[in-house]
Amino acid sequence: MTDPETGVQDAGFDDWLDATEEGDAYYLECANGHGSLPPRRVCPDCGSTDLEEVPLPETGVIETFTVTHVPTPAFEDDAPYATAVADFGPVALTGQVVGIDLDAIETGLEVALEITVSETTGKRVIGFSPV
């Protein structure tokens, strides 16, 4: 993530966040069909270095989640919040669930990917909003 004090970017990840904000979310796929998220230069499953950007499915499904009521200081202003792992087909993403009452979150909930901002740090984070 971009360091707010120095402006230094995390090249692969910040590029992915930018693309996602512009509606062009993607994942990396090797010739063997393994999916991963940037930044990557090598497939984590087979070691292939031939990676192609492929559009990420528009929606995913929450596979598991947890609600944090007592956070670390890095997220104290965000609490309470829900963190979930969502299956987007070839890849699974971890992010904060937004735009829904915490009591309404459940496994199997269909979500869309969005980039949101942490209230504590002001940095961009991966978010999921219900479809």
The other form holds:
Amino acid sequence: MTDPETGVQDAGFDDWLDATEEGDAYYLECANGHGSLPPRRVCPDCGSTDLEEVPLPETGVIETFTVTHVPTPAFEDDAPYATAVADFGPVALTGQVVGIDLDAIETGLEVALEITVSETTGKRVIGFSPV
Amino acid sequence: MSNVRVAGVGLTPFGSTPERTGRDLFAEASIKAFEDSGVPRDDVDALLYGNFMGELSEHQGHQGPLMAEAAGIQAPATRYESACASSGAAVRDAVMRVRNGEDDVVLVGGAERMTNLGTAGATESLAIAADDLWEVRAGTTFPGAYALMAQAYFDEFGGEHEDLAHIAVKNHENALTNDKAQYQRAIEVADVLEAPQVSSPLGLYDACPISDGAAAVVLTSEEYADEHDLEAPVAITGTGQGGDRMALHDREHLARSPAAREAGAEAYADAGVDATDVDLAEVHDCFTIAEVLALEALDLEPIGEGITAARDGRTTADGETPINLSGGLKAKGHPVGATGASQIAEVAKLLAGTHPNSSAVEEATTGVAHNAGGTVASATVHVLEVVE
Ligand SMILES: [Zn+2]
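Form predicted on its own done; form predicted in complex with its partner chain now:
Up next: the whole complex, starting with the chain shown before.
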């Protein structure tokens, strides 16, 4: 999807958001089994250029989280909101935790990917919802 | 190999001066550094200059030549950008140039103009030190990223916000005597605990302020210092740099700083010292948790124990190894591009006995400066020693 404001499309990243919205989230795997996120031409772990799209595990686990009260202008109307790092096995992702009370979020919580939008800008945001 | 002498240092006051341009700030710092060193401007072979957000805050790229002009030197000039480690990286390259005989005299420093952006603008500008696609667009702020590390640290090693509060209290205490510091006022643990939340578990008093300021350091070869009878008792004897994956979520440990560990090990080995030789350090405490991670990465505290260092008095001014006697980024301020060079200036003065807090470390011969970029995807460490 092209950014309505800037006219810019980020190949690889926007494609990944599109696929994830369709329920086809993926990560990149090199010949040596290292996982990484697109867009990428080279495995950051071993330098392999042989990368393949592999389905992302359905669920991940929250490794750490924070509730942000002082956002950047792009999330002004969203605050307070929770951001977390979730481990999906071969890769980890940063996303906003949605569909749960901010007080109830904890490390170890099992989550699934859910693309949401910023209330401030309407732009797509990687989200995690408890399963 | 020649030791690299710190011939002179200059700092502007750090604080809120939104009307002052970067060139004005750096001019002031450089004038002070030249006065302090007694080195003529004509002898400078190069300017290595750190700056992070000049395009956003001043609509100004290509700052190297601009700052050479501001400092009144006719020499090639290059800007270094490595987020909050910009001028630490510049110092490292300056040291290597002098060591390998390329240059005899280098002006190294940095400046940042930030407060004119306002809090929202500065928050947005600082965030670009993270991965734009995979972190910033998920709502990660600079404090938010450190908050993720703080929560991970609490989960892995224990500790609580009150432990972090003691770090803020200590660094404010140290800044009381530093007339360049942005905050020259004492705070109490309760102030930190009761401050508004920025990004849980971190509150307003866990964070360094948004600052304007500049730092400049004149470095010379040992031969030049001897030949010109410079009073330059302190040398940079070790330099190291480490790197890590850009996004926090791509790291193996969310509560450790391998890049700083790598930089520290390299700098210690380079100087031929180890952590037990370190008498004092200026570490990158952009947030209270950052000081904990820095101490552990530099082997000044065992992994998982740095959290209690301030609370138990090991890192206070009267402790075993005083940390951030300048007030640190937390109380002295954090004009991003100036920070690494300002740490070098503070350590040099502390060791030379010319710092207001030198009395806390009268016998000190070895100091360390640790400068980190982003969530420590970049780090530089320098060892300074008294050589005369
Ligand atoms: Zn690989």
